[in-house]
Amino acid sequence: MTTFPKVTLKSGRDRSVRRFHLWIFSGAIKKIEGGPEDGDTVEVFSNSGEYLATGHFQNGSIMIRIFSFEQTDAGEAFWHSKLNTAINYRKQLGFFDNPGTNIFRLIHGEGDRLPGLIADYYNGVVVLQAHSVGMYRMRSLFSKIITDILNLRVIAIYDKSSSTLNIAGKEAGNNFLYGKADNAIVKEYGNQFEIDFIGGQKTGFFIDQRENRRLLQNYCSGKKVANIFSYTGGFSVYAARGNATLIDSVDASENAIEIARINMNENSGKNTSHRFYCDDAFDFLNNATEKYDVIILDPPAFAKHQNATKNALKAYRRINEMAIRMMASPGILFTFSCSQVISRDDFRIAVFAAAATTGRQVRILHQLTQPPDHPINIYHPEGEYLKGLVLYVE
């Protein structure tokens, strides 16, 4: 067995990891031997001395994410078969199988115990993001990997960490793994979306509005539509399958706002009562004249750290009041927070006190989250990130 540098954690700050927890603060940390660097493989191992779990060290509040709690060499058939398992899960799950849609999440980090590694799928791209050192430094391991279980699925892997890592004081590069591609064409529930994956945010696209995309689309006939931060148009392609008579889409992101064109373009026709605002959110809600019997609210995370999140509630709870404010009566409002570091009860209370700051009663018609392909492990509950709610507002 390979001997790996050995952290051991104080006294009572092991039950998180033994209840299977993935990550491990700084503060619990006792003393760290052999000199591990960032991305290194480590060991842990209670007070005591027994040994809990192995995981990447990185300095930081985060310092050790955990991949295995039995001991391991963390060659390649040990990774070779943790990514067959997430890969099979999908399998399982039809998203291989169904000939309507082509997009998907591949690995999604915690949730398949792979803490650190972001792979979306693209009708035969996969763009990899690491969020980790040690994730980042075997990049080139899992797309050989990927290639080898997935074969004649895979055209080009692609890396694409610059956005989500820094090494040494030095952003991660972009390039390809395997392969080469342009923009994805792909398709979802037989919609047809152009992906910038190199370009765009996150890994292209966000699929995991896929489900709450699709259910948009039972709301919308005859409707008039905001699609706020739109991006490139995802919510707004369902809303014109949906037969709304008006969509407006609004992003900050020029490049986004053309991209959405296309989309638009490709799915309903250039004759679709569908107009484009590259504008502020907020700057758009509050100069905006029209009554929109539907509006959604998809912003960027306004927290990626627990000390932003004073400020973030305080950022849903004034643009969702903003779009109560100017809803038709009734209206429909799908509105939400991607924000890991806020957590549901939170996000609902925010979006309650705009509610009653306007002074209209609304009922909660769904509680939304994120799809099956995106999966929350059950021993780390930080995995349920996207927080959604429809409200009918009268």
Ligand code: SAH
The other form holds:
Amino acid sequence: MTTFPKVTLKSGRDRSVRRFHLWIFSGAIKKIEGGPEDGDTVEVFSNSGEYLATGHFQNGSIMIRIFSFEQTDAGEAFWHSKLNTAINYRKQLGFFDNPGTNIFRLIHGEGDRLPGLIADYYNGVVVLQAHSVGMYRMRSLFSKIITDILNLRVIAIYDKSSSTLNIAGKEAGNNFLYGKADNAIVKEYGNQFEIDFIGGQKTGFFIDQRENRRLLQNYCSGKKVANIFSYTGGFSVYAARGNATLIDSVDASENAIEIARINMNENSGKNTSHRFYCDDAFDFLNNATEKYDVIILDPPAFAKHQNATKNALKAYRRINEMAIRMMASPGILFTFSCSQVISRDDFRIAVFAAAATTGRQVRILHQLTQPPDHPINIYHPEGEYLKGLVLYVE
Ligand code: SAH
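Alongside the form predicted on its own that was just displayed, please also present the structure of the form predicted together with the ligand.
Then the entire complex follows, led off by the chain already shown.
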């Protein structure tokens, strides 16, 4: 068996590993032997010398991302089996034979016990994003394994790690690892979307909002809708499907708005009028005169790190207050946070405080989260990043 560099934990710091948590923080480490470099595989031992786990080493606050709790050579067969488990989970849940929807997340990092690796499936185009050097180094092997497993279902595999890998940024470039493709044309619940996976944000589309977009559709008949932070018009398309009379889509990104126009033209019927605003969301809400019946607030993660949570909560509070203040009565607010470091409770308190400031009466209709192709590993609660509330505002 291959010998890997060895990391020994401080006494008592093995507890979280024994509970299958996937991260080891630098403060838990007593000794590092074998001089591992960023991205190397290491074995983790307790203070008393018992083997605990195998993972990728990377200098930083999270020093080890665990991918196995059993000793392994971490060779091709091992990774094949890991990726197959993630892909099989989607097969079991029916994602591969869903006539109305041909996009879903194929690999969801910690949720699939593959920390640092994300892959989205866009109707045959797979977009990979590595969040760790260890996963990034193995992109070619992953590409081979994914094409092996999915066979004819893959047209192209694109690595898009340059924006997600800070430390190895100098070596991370975006490239096709297999095949080639232009913008993907996909279907989600029968709606057609164009996805610019090369130039767009993240892997190209926010697949994680699929079920929440579908829920919105039920609330839009005859309503005036504002989709704030619309990106490429995901919620707007569903609002049109649900027979909204007016839909305003607002986003700061010109590219996103351009594609939102295309997506709305593809899907929207004659009875809906839509307008597009390339604008700052806060400015738009400040200046808006329309009384919207339905507002969607789906901002980018306001807090990316623990030390930014205070300001982020202020921003969530402010934007929600602005929206609640200007809504029709009754109005429906779909409000979200995708910040991993903001807890469900904290988000709810921020929205609660926003509502209280306006003096309006508010009921919670739904509490929303991420869909099953973005699974939450029960031993890794940090993975529950998407939180949403649907509010009835009187
Ligand atoms: N709801 C979308 C995803 C939204 S992602 C969907 O279903 O696809 C967040 C969006 O907020 C991005 O498109 C980004 O361009 C936009 N954004 C970020 N900061 C903004 C700001 N200050 N004002 C307006 N839009 C902003």
